[in-house]
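This document opens with one chain alone, in structure tokens, the form predicted alone.
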Amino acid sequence: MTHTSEDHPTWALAAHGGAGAIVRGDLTPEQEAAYRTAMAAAAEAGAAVLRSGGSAMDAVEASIHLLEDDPLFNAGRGAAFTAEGRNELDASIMDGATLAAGAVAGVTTTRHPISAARAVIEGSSHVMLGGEGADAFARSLGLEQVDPGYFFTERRWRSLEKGLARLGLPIPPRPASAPEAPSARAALVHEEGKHGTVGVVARDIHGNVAAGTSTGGALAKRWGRVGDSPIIGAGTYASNQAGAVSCTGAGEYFIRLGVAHEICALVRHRGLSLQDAVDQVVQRDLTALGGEGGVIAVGPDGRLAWSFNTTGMYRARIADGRPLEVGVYKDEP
């Protein structure tokens, strides 16, 4: 039997930016051609990589860098803020032809999270680094660090103190580093609930897959809270001989059930395929958990993927021989 390219699509990328509450007429029509604008721009970028035959290590990177500077998602610049007033970010990595994998948790003034997690693969020994450590080692690499204020959009810093009050949490002094005036991007932010997340997935021409993933994490959190986002194997986990997975949803449900190694297992070890293993997973074991959230991803053959229990999720996916798609709503394919 002959395959076409639409088969098995020599490149494919897919990205997200965050499953939740994201229902029809709740989005003002500029939210939503923002969200489909952005989204559309950073699955071009990984393409535009892997349309000139670099990997999808990097076509992962550059669609991450711009989601990551795009006020509009929980991720780098718009990321939420904990309960004491900070953005602590997060983000994780994984390389699929060699099971690489890096990740960092709690970073407060790396511009680009994601590129701090690639960098713990290829400059350290280890697989995760947290807290000011993690942003020391990023500086001695030379990684572009900012201001802690340039993590600040008034829309979350106007969403934490609804969060606290609700709560009956002390609201935090403003950051003294914080812009006076809002940015007119940042003030079209939806809030698509508690998480937020961005994710991309893509194959490469020499048939190698690859994973990442970046957070804000959870609004108010507390405590030094981490979520799924860069944990191997519950946020991001790729291999060439299953595929890979990126998550975004309610951190700690998909910690608990190990959720992107899970589909990778199912396709690997059951034979899955892979719309198979992120039904199974997020539509049935996620939704018994009493977990929310959503995954992107892609397999060793190119074969594109996604699946949530939410009202909408950010999503883009394109691949050699398809065209772009863009969807915002439960009920857009």
Ligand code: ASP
Contents of the next structure:
Amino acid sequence: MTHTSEDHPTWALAAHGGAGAIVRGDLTPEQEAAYRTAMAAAAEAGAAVLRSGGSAMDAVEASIHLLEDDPLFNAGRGAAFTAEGRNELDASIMDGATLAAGAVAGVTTTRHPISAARAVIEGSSHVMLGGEGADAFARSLGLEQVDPGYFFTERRWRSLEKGLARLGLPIPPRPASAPEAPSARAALVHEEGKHGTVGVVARDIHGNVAAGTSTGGALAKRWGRVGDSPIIGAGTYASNQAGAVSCTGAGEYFIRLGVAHEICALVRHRGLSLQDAVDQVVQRDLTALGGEGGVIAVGPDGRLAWSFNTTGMYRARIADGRPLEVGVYKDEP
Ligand code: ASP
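In place of the form predicted alone, the structure of the form predicted in complex with aspartic acid is requested.
Whole complex next, starting from this chain.
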């Protein structure tokens, strides 16, 4: 049998923008169109890098920049608030060619947490930096810093107020630097902003894979809570021997299962196809543990896979010789 580029694309990329209770009829047509357009734009941005021979790491970073800047997603601008009314951002990135990995947790002033995560690889001998130190590190390398009010969106603030009321917790004062007028785009955020972690996986024409994930974390999180997104092996993993994976969902479950690494281990040691591996971990293991969420993955052969046990996941995929596909609900391919 001959293999066309469709069987084994030379480059491939998938992106997610969060998984959760995303049901047909819940989103207004304007909201749905906004999410679809944003996912398409992010996938195209990464595809442009890959098409021109750029690296999987560069493609992942370029796609995630768009998603971090878009208030629709719970990452960068538009991040969910902590119970104290702050935005504490987590991100990680991993290079499947070298197993180099970088992560930041709880950054509050770095505009692009995914770039801070990448800088950890290139500018330090560490894998993970946290809190003020991570921002100071990013600042020292010249990464763009913003006032914490940059991340504020009215819609996420309202989600926080509702979330805290449900938990019986006090509502903190509005951040002093919050903008006065709500932005029209941020008003399109779905479901009072519960979802929206973003992630991208890519395979470049040189045969290397990479994965990255960026999030504001769980709504109304407290005590410096950190989810799976910045944890290498849980929310993000990449190895040229197995593939690249980015996760979204209830982080505590993804950490317990080491979801991203577990998928790669099933491919590497049990010989499962990538699709079987993502389905096994998400549909069987994650579901059995009571966790909800989804994953995207790309294999070293450029094959793409995704799986989620929620009613929807914002997602897009594109590969050499294949058209861009964008999905929101479960019943789409
Ligand atoms: N996984 C993220 C976290 O637990 C949240 C999400 O993906 O919705 O922080």
